[in-house]
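In structure tokens, the next block holds one chain alone, the form predicted alone.
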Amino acid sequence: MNSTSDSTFRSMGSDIRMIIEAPLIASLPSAAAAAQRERAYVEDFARRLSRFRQDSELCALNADPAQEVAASLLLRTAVAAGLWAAQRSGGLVDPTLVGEIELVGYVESQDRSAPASLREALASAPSRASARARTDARWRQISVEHDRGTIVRPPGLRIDTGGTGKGLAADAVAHRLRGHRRFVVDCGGDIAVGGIANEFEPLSIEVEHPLSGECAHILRLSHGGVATSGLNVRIWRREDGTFAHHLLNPSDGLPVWSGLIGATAVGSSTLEAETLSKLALLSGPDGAREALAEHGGVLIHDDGDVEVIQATLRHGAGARLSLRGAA
């Protein structure tokens, strides 16, 4: 009987892949049973936090006219993760850009929609410039009150948990799988890695080049998280012929063209890696090097050049997994 489960399904607008080996304790569920349990968890997570479902808890929060709104632990945790990312990134990863992302054309889910040509978009993109945080820092007006089970924010200030949602989901599943020998949780390119077996045989993760689709670099990871932010996955042509994508400059609400088309970050958690990858891409080459200095990572420049910021974990290669650009 195969003691390893390797399953893939569609959720959160991405492919979700879970590789789970046998549990270390006999009383824990088998790898196959754990995979079924975690799929249900991710699908419930996505349903409750979707910006595109009017019946989601997130949409209900955004529509509520009260200043203080009762919220589930999941919603409070997701909003808190967005606020942490905003703080960590100096306001560049901003969870309050709902109106701005809708204005540039991202109103409905683009799940399974074919992306526009990144090469064509780069050829017609404006002058390259790093993103800047909003001067009013609207995200600072949001607070999560766990003791009261509420979220407080000015009525009408909408929140988007999508910028950190996949990393948070990967970390949550990883926590639930901590009793298994080895696990890999890939939420659309935001990957959590753990288990004692990885300490002896780290995972080799292929970073996809956003222009060629080929392997740009290999990262080796025994635990923690790795995430990629890229312009190639969610990019579209607007009615006026210009191109837009989902990574916005908070200061003007427009898609950022920073000189980078991809950034992969390593972190102590997947949420941290996801935040750092977005921070790097939004910051442009110079800021990205600083953003990735602590844990290391990979930058892909507009001209296709690949820059490895820092040596990654120096362990022997183990299993291999392709890492595509994430939202």
Given for the second form:
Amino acid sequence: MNSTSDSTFRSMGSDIRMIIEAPLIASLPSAAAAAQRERAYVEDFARRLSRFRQDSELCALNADPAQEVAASLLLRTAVAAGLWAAQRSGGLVDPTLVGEIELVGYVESQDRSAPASLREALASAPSRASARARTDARWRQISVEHDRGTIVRPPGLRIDTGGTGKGLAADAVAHRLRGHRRFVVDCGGDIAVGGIANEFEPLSIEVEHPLSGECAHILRLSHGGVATSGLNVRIWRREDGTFAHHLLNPSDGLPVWSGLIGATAVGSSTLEAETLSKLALLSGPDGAREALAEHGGVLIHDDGDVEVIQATLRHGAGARLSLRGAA
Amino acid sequence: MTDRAAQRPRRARGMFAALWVSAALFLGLLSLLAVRVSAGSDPALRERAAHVPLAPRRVLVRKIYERKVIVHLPPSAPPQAPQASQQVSAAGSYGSSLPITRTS
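Alongside the form predicted alone that was just displayed, please also present the structure of the form predicted together with its partner chain.
The complete assembly is shown below, putting the previous chain first.
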């Protein structure tokens, strides 16, 4: 059946959209059947890795008093992705900031909460400064032992895979959709694209401006991923009247006001794009230009100015990230 | 004279007969092959001769000018989380809008 499936559903606290064209191989499921299958996969992914569900595998890991804990392949892959992001970002994208994010008020899912005003938050925010990694680099104490099927970490050191979860999910679904003519997997704005048709006609992706909601720029992508980090959605007002958001400075555990309110990154994979976008936003304008130089991207400054960073590396020529299958 | 000695000429005759039959068969097949090859129907070349030479490929070079108009409509109501939806459309056309990367 020569058709395209375009489906949207709610999961991982975000809108998940999958555009899947017909398979190139007759034995593969139709686009509609593949969409149903991948929706079930994403929902299972979210349920097992949620920080907000006490029955999730992630919460069980964080509550386990043992140093070495048996973990499924999905959980091991998610933790490994978080550690990869920490390594790639020099410790700025840190998967161990669970206590810190709870201290600033992000204890429960904010899926249905209306965000606070970003303009008001910017007006009352402290002076701008880029984030710094923790000197003790706690994430280095975590290791994933695929051979033994375990995760090793000091008991009590909690892990949050949420910072890289959507990118990983998009990559995993994209991997499972190999053989389809074209596919787009959009996990709340973290987007994986692929398929042979995209190589001939790259897909256009709009970058949403965090202040106006309008299109700030259009990127064209044939394969790989694109992701956006920003301050406009997970932002709230605390009881003391100050504003907080979910992107923390690892060195002091407080929200970062770096001079940027949004950063969009292109990457060889969506996980890489998500890592680079967070790295860019946490680094401030100068560090962000450096972070995005390889694959390109878009920066949105505090005053709303849009800055497009052109890629120095032809996209797709870079080293590909190797992920173990997250089945 | 033992039985073994009596069997020797019989065995030799059998060997000669087998040799003659083999040689005759070989010569017969060789002759048949020679006749076919001289007539132009070499069985080894038959498969290749059956191939029709490929016509030169025609390459059509053309430029495609594509104009995209993106219209942003102001929301008339507070944005709501979309209900789960799935639509199937003709290949290559995305029913709604372009993918959007945004903060989530």
